[in-house]
Each structure stands twice: as structure tokens, then as C-alpha cells.
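Only one chain comes next, encoded as C-alpha cells, the form predicted on its own.
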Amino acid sequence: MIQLYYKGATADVVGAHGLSEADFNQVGQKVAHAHQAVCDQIAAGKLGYADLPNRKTYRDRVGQLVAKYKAKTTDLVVLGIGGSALGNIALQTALKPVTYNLIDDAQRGGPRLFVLDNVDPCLVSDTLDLLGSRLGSTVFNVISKSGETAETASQFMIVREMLRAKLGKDFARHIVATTDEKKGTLHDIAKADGYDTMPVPEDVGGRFSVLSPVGLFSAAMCGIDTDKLLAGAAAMLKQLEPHDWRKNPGTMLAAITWLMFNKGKPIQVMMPYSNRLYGLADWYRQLWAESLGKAKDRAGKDAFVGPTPIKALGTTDQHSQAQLYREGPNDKLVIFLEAATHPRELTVPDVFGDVAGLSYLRGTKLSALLQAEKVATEYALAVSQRPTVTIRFDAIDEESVGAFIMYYEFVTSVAGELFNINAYDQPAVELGKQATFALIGRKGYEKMAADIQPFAKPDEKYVLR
């Protein structure tokens, strides 16, 4: 499914900027304890994401609604943000063609998929306009545990009223709500209006929820084999069970992450050499940033930890970022994603044999060129003493993608133990949400609205025209 190759992060390759046997030996006991702590939490049922591959009730509910809606749905629109959108996008871009929405309805194998993960008025308006006469065969999947997330709630309110105006009393048949099973604003509206519903797991945070109905419904509607996706995740979790941490790909990557952070490399660049894997880099950024970026440790002491995750795309960003990565501050760990095989292949034709600058490309497979570009970048970074690791996919398929998701969620848990922080909350996100409520005029936030006023109106002293 997937493999970790970490030689490029060692002192043998990048000298003092890499990790030595002494580094690994020094951290060994700490990593072993962190690994055991995570495994104990999983065994005790405290980490809900690890149990998602086994939750048959979720799979059954998703299957019921896919059977009900898929055949008569031409367009599926997901209303969500953050963990309620990035995973959906990652699955779709990894496992379906980039031209999926352009394929003829009869040939596509599922509805067109649109994920509205922002309140940009152009994004929302343009998408709704595009649906046009297909509105009667469109399903909107609104995903929100509470129903009060401002971005998703505003989209939902717009869509609900549009459906009511254009489709009348049948509007509710075009909304599926993924929300809390027992309570909450969206739960109550769904019950009153009569929407079909799916559960947002109570014990799984949004950024860990892609293997729940949050991500599985849109995937299954579009023809992704979700059973294989979950099987890949389950197989990976088995692989990550307790054994020698030096031979475990999860604990090794967590250890490298922690060591590099403490070695003056607080930035981690995920660089897939595949457009299909690029969405996974977006998903990873939220998982890593919200989970590990914390001001306080578990004892309440100042910590201010967290590797900064950024994304790049090979080969595209060899031409836009590699200059910085090789000659700028040596403060980064580059994490390559590569695939042993790709879903499609093309070969450069045997032409221009008499053109010295092009003849070497004749008969080259694009996958071979892409891999050569990756190895060349890895080599160039090593020459500049810039550490790298590689996560290799045997293939870009459901099993490998499911394995990658479970792999990185587990690595995040182990890294949280190493940093001694709570990897499952996101307290710094709340102030921004509350400030949005205040600025838009929600009751109960009047004092905050007054406090924000110096920020809401530009100070002319600092405006240049």
C-alpha cells in the first residue's frame, strides 16, 4: 500500500542537518512510550478515528442513501468547510479523473461533484448558476455537527430557500444532512423539514472524520469503492501496532518530525509527485496545523509548538519554490509523495531524433519522467544538505489512499504525545469564529463587536493611495 523511505533525513546524506544514530538512540524511549500511549488509547476506544473502518452502521447508512439517490442524481453539492470538505476533495481528486465533471452523464458513473468550501460569493453563485435546469436532479449534502458554523450555515440557508422557491414542497428531498445524531441546530432543522440524515461521529474531530459518513457519502456517490478505502485504512492500522519503533513507519515519521522540529526545522513541505495526490497535501495541512499547533502543553505551560505544514507540487514547484528550498533558510523537512504506478500513462512519441535538445525524450513514459524529476529534486536537496523523506504509494487506488489517511492520523497522534500537547482540540480557532459572529451581528456578542471596531474600520493614517 504505502512505504516510508527516510534515508534522505539522515546524517549520512545531509550531514549535520540530518539525524544520526545518536539522535535516534536518544529519543528511542520517548518514542516507544508515545507509541504505546497511542495504542493504549486506541484499545480503550478513546481515539474514535481508529475505529471508523469497523463501524458497520456508518457504512450501512451511507449505502442506504447512495442506493436511494445515486441513480437519479446528476449533481452532488457538498456544503462544508475544513474537515467537512478537505477530505471529500482529497478522495475525489485522488481517485477520479481531473476531468470527472466534464465527462458525459451516461459515462461518468456518478453525479458531478462540487464542494463549496468557502463563502466567496463568486464560488457559490457560479456553482448554483451552473446547476440551472439540473436543480431538480441535484442533491445538496450539508455537513456540520452543530449546524451553526457560519460559512456552512449561510450556504445552507441560501440553498434551502432557493430549493423552496424553485421546487416547492418537494425541496427536502434534495437535501441530505450530515450532522449530530441527537441534537443541534442542523439536527433540529433536518428533523422538522424531513431531510435524510447521516451521523457526524461524536468521538471524531472534523479533521479526522473523512473515513466516516462525512467523506464516505460523496465518495460512494461518485463511484469510489469505500469498502476498499476502509480496508486499506484497517490494514494500515494493523501495520502500526506495537513493535520495534525503528521498524514502524508511523513511529519513525513521528520521531523524525519531532527531532527535525527541535533541530531548527519547524517547516514541513509535503510535495506530491502526482496531481492526483495534491488534494491529500491540503488535507494533511489542516490535520497537522490544527492538531499540533498549540500554545500550551498538557500541564498548561507555555509550549508554542507545531511544525508549519505547507504544500508544493512536483514537478510544478521545482520551477517556483526549489530555489528557496535549496538556498534559503535550512529550516524545512520535505516530505515527498510518489507513486510506483499511476492510473494513466502516456509515452513521448519518437520524433525530433535529429534535435539534440529533444531527442533524449523520445520513447520516454511520462511516469518515468515524473519519477526522474522527483529523484533529481531529492538529489539536489541532498547536495544542499536539505533533509527529505518519501512516502511511496504502490498505486493510487482506494486501498493506498485509505492507508495514507489512517497512517497520517496515527502519526499525528504519536507526534502529539511527543510534543506533550492535546492533538484533538483547536482552541485558537474559536476566537475567529466568535469574532465573525460579532461582526455579523449575532446576539450575545455585542461587547466583542465593540472591541473589534478598531480592526473593522481601517485607520486612515495607515492607508496609502
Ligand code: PA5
Given for the second form:
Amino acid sequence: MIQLYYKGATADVVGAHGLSEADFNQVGQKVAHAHQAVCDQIAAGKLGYADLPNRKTYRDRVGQLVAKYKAKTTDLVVLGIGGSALGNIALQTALKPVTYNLIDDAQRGGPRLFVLDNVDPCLVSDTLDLLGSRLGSTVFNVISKSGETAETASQFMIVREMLRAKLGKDFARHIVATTDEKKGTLHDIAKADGYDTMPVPEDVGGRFSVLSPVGLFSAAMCGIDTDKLLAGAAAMLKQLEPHDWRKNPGTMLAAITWLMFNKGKPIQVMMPYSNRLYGLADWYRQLWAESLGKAKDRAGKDAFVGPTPIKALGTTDQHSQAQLYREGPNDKLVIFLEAATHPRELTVPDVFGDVAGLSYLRGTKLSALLQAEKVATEYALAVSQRPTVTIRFDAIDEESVGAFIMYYEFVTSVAGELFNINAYDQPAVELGKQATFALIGRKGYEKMAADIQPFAKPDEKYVLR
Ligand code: PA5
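What does the same protein look like in the form predicted together with the ligand, given that the last one was the form predicted on its own?
In what comes next, the whole complex appears, and the chain from above leads the way.
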């Protein structure tokens, strides 16, 4: 399914900027403990995300609703943000053609999918306008664990009123709510209005929830084989159990990222050589940033840790970022994603044989060119002593994508142990959410609104015109 190749991060390749046997030996015990702690938490049922492949009730509920809606739905619009959207986008972009929404209704094999993960008025208005006469065959899947996130809530209110105005009493048949099973604002409204609902698992944080109904419903509606996705995730978890950490791809990647962070490489660039895999880099950015970017360690002491995850696309960003990555500060670990096979292929035709600058390309498969460019970048970075690792997908299919998701969630857990922080909360995100409530005038947030005032209105002294 997937494998880790890490030679490019070793001292053999990048000298003092890489990891030596001494580095690995020094960290061995710490990594072994971290791995044991994560395995113990999984065995004790404390890491809900690891159990998602086993949760038949979720699969059944998703299956019921897909059976109910798929045939009569031309358009599916997800309303959600962060962990309630990025996984949906990653699955769709990895496993469906880039032109999916442009394919004829009869050929596509599922509804068009739009994920509205922002409150940009253009994004929301343009998408709602596009639905036009298809509104009667559109389903809106509103996803919010808390049920009160301002972005999702405001979109939901706009959509609900639009549906009520245009479809009358039938409006509730066009909304499926994915939220807390037992409580919360969205839960209560769904019940009162009579929407179909799916649960967001109580024991799984948003950014770890893609393999729950949060991500599975839109995927299954669009024809992604979610059983295979979950099978890939389950198989990967098994692969991550064995305890020789030097041979375990999960513990090794967690150790490398932790060591690199402490070796003056606080930036980690995920660079897929595949447009299909690019959405996974976005998903990873949230997983890594919210899980590992923490001010306090688990003893409450100042920590201020967390690698900064950024994304780049190969080959596109070779022509945009590579200059910086090779000659700028040597403060990055590049994590390549590559695929052994791609779902599509094209070969450069046998033309321009007499044009010296082009003839070498004749007969080259685009996948071979893409791969050559990846190796070329890996080599060029190594020449500049820039460390890299590669995660190789055997194929871009459901099993490998499911495996990658479980892999990175597990790596995040082990890295959380190494950094000695709580990888499952996001206090800084919560403050931003509350400040939004205060600024928009939600009751109960008056004190915070007063504190924010200096930020709400520009101080003229510092405005230049
Ligand atoms: O990972 C997280 O917890 C966050 O990114 C949330 O997913 C995001 O803020 C959306 O929250 P909610 O699903 O409660 O609307």
C-alpha cells in the first residue's frame, strides 16, 4: 500500500544536516516508549480514530443514507470547515478525476460534489447560484461536531432559508446533518426540523474524523469504495504495531520529524508528485498543525513546539519554491509523496525527432517524466544538503489512501508523545472561534468583545494611504 524511504534524511546523504546512527541510538528508548504509549492507548480504546475501521454502525448508517439519496441526487454540497471538510476534499481529489464535477450526470457515477469550507461570500453565492434548477435534486450535508462553528452555522442558516423559500415544506429532505449524536445546537435543530442525521464520533477530534461518517458519506455518494478505504486503514494499523521501531515506518517517521525539529528544521514541506495526492497534503497540514503546535507540555510547562507544515506540488512548485528550498535557510524537511502507478497515463508522441531540444521526450510516459522530476528534485536537494523522506503509494486507490490516513494519524500520535504534548486538543482554535462569536455580537461574549475592540477598528496612527 504505502512505504517510507528515509535515506535522504540520513547523514550519509546530507551530512551534518541529516541523522546519524548516534542520533537514532540516542532517541531509541524515547521512541520505543512513545510507541508503546500509543499502542497502549489504542488497546485501551482511548484513541477513537484507530477504531473507526471497526465501527460497523457508522458504515451501516452511511450505507443506509447513500442508498436513500444517491440515485435521486445530482449535487451534494458539504457545509463544514477544518476537520469537517479537509478530509472530504482529500478523498474526493485523490480518488476521483480532477474533472469529476464537469462530467455528464449520466456518466459521473455520483452527484457533483462541492465542499464549502469558507464563508467567502463569492464562494457561497457562486455555488448556490450554480445549483439553480438542480436545487430540487441537491443534498446539503452540514457537518459540525460542535454544531456551532460560525462559518458552518451561517452557511447552514443561509441554505436552510433558501430551501424553505424555494422548496417549501419539503426543505428538510434536502439536509443531512452530521453532528454529535446526543447533544448540541445542530443536533437539536436536526431533530426539530426532521433531517436525516449521522454521528460525529464523540471520541474522535475533527481532524482525525475523516474515516467516520464525516468523510465517508460524501465519498460513498461519489462512488468511492469506502469498505476498501477502511480496509486499507485497518491493514496499515496492523503494520504499525510491531515494536522494533527502526523497522516500523510509523515510529521511524515520527522520530525523524522530531529529531529534525530539534536539529533546526522546524518546517516540514509535504510535496506530492501527483495532483491527486495534493489534497492529502492540505489534510496533513491541519492534522500536524493543530495536533502538534502547542504552547504547553503535558505537565503544563511552556513548550512552544510544533513543526510548521507546509505544502508544495511537484512538479509545479519546482518552478516556484525549489530555489528557496535549495538555497534559502536549511530549516526544512521535505516529505515527498510519490505513486508507483497513476490512475491515468499518457505518452509523449513520436514527433519533432529532428529538434534537439525536444526529441529526447518522444515516447516518454508522463508518469515517468513526473517520477524523473521527483528524483531530480530529491537529488538537487541532497546536493544542497537538504534532508528529504519519501512516502511511496503502490497505487492511488482506496486501500493506499486509507492506509496513508491511518499512517499519518498514528505518526501524529507518536510525535505527540515525543513532543510530550496533548495532540488531541486545539485551545488556540477555540479562542479564535469564541472571538468570532464576540465580534459578531453573540450573547455572553461581551467582555471578550470589549477586549477585542482595539483590533476591530484600525488605529489611524498606523494606517498609511
Ligand atoms: O480539528 C478540529 O477540531 C477543527 O478543525 C474542527 O474540525 C473545525 O474547527 C470545525 O469544527 P466543528 O466540526 O465543530 O464545526
